[in-house]
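First comes one chain, alone, set out as structure tokens in the form predicted on its own.
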Amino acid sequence: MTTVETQLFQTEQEELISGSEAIAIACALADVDVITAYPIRPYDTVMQYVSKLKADGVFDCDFIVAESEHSQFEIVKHASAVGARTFCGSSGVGWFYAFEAITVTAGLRMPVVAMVGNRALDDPGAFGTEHNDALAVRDLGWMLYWVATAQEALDIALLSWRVAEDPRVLLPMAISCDGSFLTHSQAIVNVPTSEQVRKFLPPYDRGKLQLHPDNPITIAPQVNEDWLMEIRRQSDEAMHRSVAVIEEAYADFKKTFNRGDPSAFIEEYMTEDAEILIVGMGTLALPVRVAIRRMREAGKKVGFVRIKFFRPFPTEELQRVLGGVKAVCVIDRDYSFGSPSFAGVLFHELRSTLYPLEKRPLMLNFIAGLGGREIHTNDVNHMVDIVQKAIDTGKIEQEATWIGVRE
């Protein structure tokens, strides 16, 4: 790092910022060598951030405005390949239009960390939160993260580079926060120390695998149904190999930063003598949790899981706590169009999930705050009256539930 970001991270300090200011930040501590940027709300305040700490001589990378969203993603997957650590990011529809890169960015095994403003897809237009945008590459290869709040977002990103450049796993990571909710909203947040984030970040090394003129190899073979099958599975060996690299990098974050959850792909809240968990990703923990509290001061024995990492996904912890509820309440800030049960995304992986246990709790989904609609306790509570007489009369009406729709 520079000499005046050395001083400006030598001790560790309170800042108030957003979730973008935050991934910023974690930019500037990680030494990042090259950004690209093209903006899109809700994801370009991170960029506009990033550009200040440049301006100022607090930050040196090599940052590159884009002419498109596509461009930005083809520099820091080619950067990538050549041995500097990247990162970029987009939004909405402006994620979609980089689809081409970011598809091949996974396939190539290049440990791009990307942060994803989530957004509503256009049209009709909105900047509202949505996680499909995200949800997209759920399939590709690539980790995907949920954030909930911007001392997460700082402190998940640190994560991201620690776990996406090992050379274990090499695959890319998204970090999913939810727009405006995150991206703008301001919050106390604690800055770590550069010499804390050496400690814990190596520095990125693509060993024999890097693209150097004294390393003459090739990158992105035309392969077809010679080899593809044996690439796409050297690509799901280190997926599985992440849930261990990811279990000892939180570890190791732990004892370094002082501070993280027990585990490092879900959170529980009041869970233990739970009959009802409701189950969801990114924001909307907050007003979950103040209705639960509510809730158990009535005497309604409800808790809440965050799922924070959908990729790799935590299928083991997750048939642990919620295999002993009655019920459970899936909140969708997204959509499946046609699928079963014309249900959310996050609870078909979660009916995937519960399917091989012998006594399996009722299912119901719920389809809420999409665009950027507020979700609040009392739509809560609604969602956790209609499971409870699901659970009285044992029989579930309606799978599939939108709330707060206006007749």
Contents of the next structure:
Amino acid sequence: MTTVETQLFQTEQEELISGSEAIAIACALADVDVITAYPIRPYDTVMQYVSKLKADGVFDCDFIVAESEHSQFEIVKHASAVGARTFCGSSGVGWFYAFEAITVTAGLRMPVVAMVGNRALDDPGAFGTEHNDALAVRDLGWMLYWVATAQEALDIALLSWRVAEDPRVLLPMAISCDGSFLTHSQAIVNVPTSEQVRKFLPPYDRGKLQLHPDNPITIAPQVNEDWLMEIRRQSDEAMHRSVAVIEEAYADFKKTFNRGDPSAFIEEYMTEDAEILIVGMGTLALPVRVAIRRMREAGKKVGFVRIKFFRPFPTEELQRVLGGVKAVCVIDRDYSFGSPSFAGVLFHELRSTLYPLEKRPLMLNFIAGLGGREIHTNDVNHMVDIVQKAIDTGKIEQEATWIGVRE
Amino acid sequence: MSTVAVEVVYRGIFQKSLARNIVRNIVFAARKDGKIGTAFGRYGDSPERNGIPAKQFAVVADNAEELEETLAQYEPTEVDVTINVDDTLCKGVESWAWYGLQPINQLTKPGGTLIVTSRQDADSLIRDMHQKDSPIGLSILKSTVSFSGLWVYKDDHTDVRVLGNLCNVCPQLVSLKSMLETIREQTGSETKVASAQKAYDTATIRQVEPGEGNPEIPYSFVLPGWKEMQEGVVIKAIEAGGGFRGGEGGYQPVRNEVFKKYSTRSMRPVINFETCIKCTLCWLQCPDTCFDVTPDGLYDANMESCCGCGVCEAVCPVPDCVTMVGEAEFEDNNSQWEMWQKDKEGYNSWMTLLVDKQKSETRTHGFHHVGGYAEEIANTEEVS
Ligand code: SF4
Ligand code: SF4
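The block above covers the form predicted on its own; next, return the form predicted together with the partner chain.
What follows is the entire complex, opening with the chain shown before.
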């Protein structure tokens, strides 16, 4: 095929690509310097496409296939320290194998951008999507984003470097993409020009933190309790600052590329007069939106809030949107065994978000779509029926319900 | 609302690029018609294995909202057209995505069309297909089944011929004009445009009525609930084997009751029991423990387990003792050794016929790929 490679990046193009391919193209547009890879499904679809772009001569970068995920993440961490723009990624247990490197990347304030192709954690070995892999970094200083479409994957990758590398932030960012639904299906995506991207994305400049012979520094000495808490507090502050930086960057993004939602952090769908709001992350947005359209036709006041940024968590926005409704229906494509309500991760985050409100909505949780099982519109109807019953009776019989599990 | 869905059923790896070219070009052509579309492979099938049946889909809609309606169910529950690029899959589809056998026409909606690339006639293809309770059209695109390997793509025009045929049998999908323009743009080849046009001009449809076809209920089984399953991701081992067919002599392993392989393979071994020297190599090397040891020390390949890899043919030291033969030649999965026992002469002449035919045939599998090209090109020219 001749179309993609030769004309790419000179003019705005419409391409038929998967979410993974969209991220690979974003790497080329952002002129990433160092990319490391180690194959694991479904993340490997990105490395395949990066290799192709490189082999086709469209994109020049140091593309290093490491011998394991641990090395893969170590290499980008080091490259980031010397001032290289970096990208890597993994899935499921591969992401977990890299965990030591993943924690230090955030600790050292390296703005690595990673893609997590969401995949169920072993055992049992399975390929389908589950959010527990990416969620594991939620406390460590990684910014964390959930994508719903291939276009969004490309757009958010571009935003990621801009935010992560901002001197006010300098934190790594993970882009979560549901395995299969996003990584393996091709949709029409608008690919911007390199010129547009250059305007939006300044070069990465670490300033005085850059490891260079002209700037002799030591990074990551061993410390004791005299130092550690202050270092953690710095990361906390950087995460606080990231909120405004994201807002600023997203506003600029919309101006440069002429697309985007009103908010960088959440997407609202038919929320205005809603009595029940469904909340979820990732590609489950699609069946949920379709189910809501049908429910609306039947006169049911249901809406949807898709959380895009999980870290930093959009607390105030969610308080505003969810505060007035009768009930919140949280769909978790994850689990947290033994947690306060024996429910999902998102559910607990939302409950603590809404706790300070004077008027708290009823909250119900649904664990669904684990291991890549599809969430159908009928499942969504079923959840809303259960929520409606709680509203009518004023009583929650069961906080967390597993949907679509064979009894 | 008008959404049109197409599935391509193909052999993993050998036909992956072929399937991809078909679904992508459908979406490109739809764009030219001012519509929107998406193309995707079924995740459960990948990473693909040599020859294991897999699927890719193309969904085309008038606008984004309609497309979303259809995609709310990721894998379509029905399609307007099923394209089967390997005629042996008319017997059914067993992929990695599930256990059991799915009829080739399961997703084809009432009044929809099944396109098959084949050199067989309609009657023999319909014999293989499971019955349906609604009519569908069968459109045979006369062609040698197009197989290639992992690193190569056999550019024999099958993709563009399928697309031309498709525009004829499903005019509501995309216009021929847009399709031809797409092919021109994507391939830069006027010969390919001409191939697509010719396939469009010569496409035929034969109605398949309810009640026509294979009356068998396809193999399937019930999945257990979470309370019935053993904890700790533990499954009970399959028992050790015993004598051949439960008798005293020989040996037959006990096999997994639920994981069977029928349409997984595109070829199966045929054994010449007269020339077998009982060297045990096929039995040792078969990756799926297919061989039952008969009381007379011969090796009978069990067709509930065979994936058609061809290893037995490759390791057998006796020329023509094990020959891989295309699945289209077989109507059942019966034991060859039992056939031979009943009527040795009859079996031997049937076997010789198959082996001779195979030599002039062009069907290939993973281990049997080299050398077939010259004849295949000639064959394709002859039928197109
Ligand atoms: S083709 Fe031969 S080696 Fe391969 S699975 Fe079948 S019997 Fe076994
Ligand atoms: S490899 Fe050939 S000769 Fe040896 S036992 Fe098998 S069929 Fe007989």
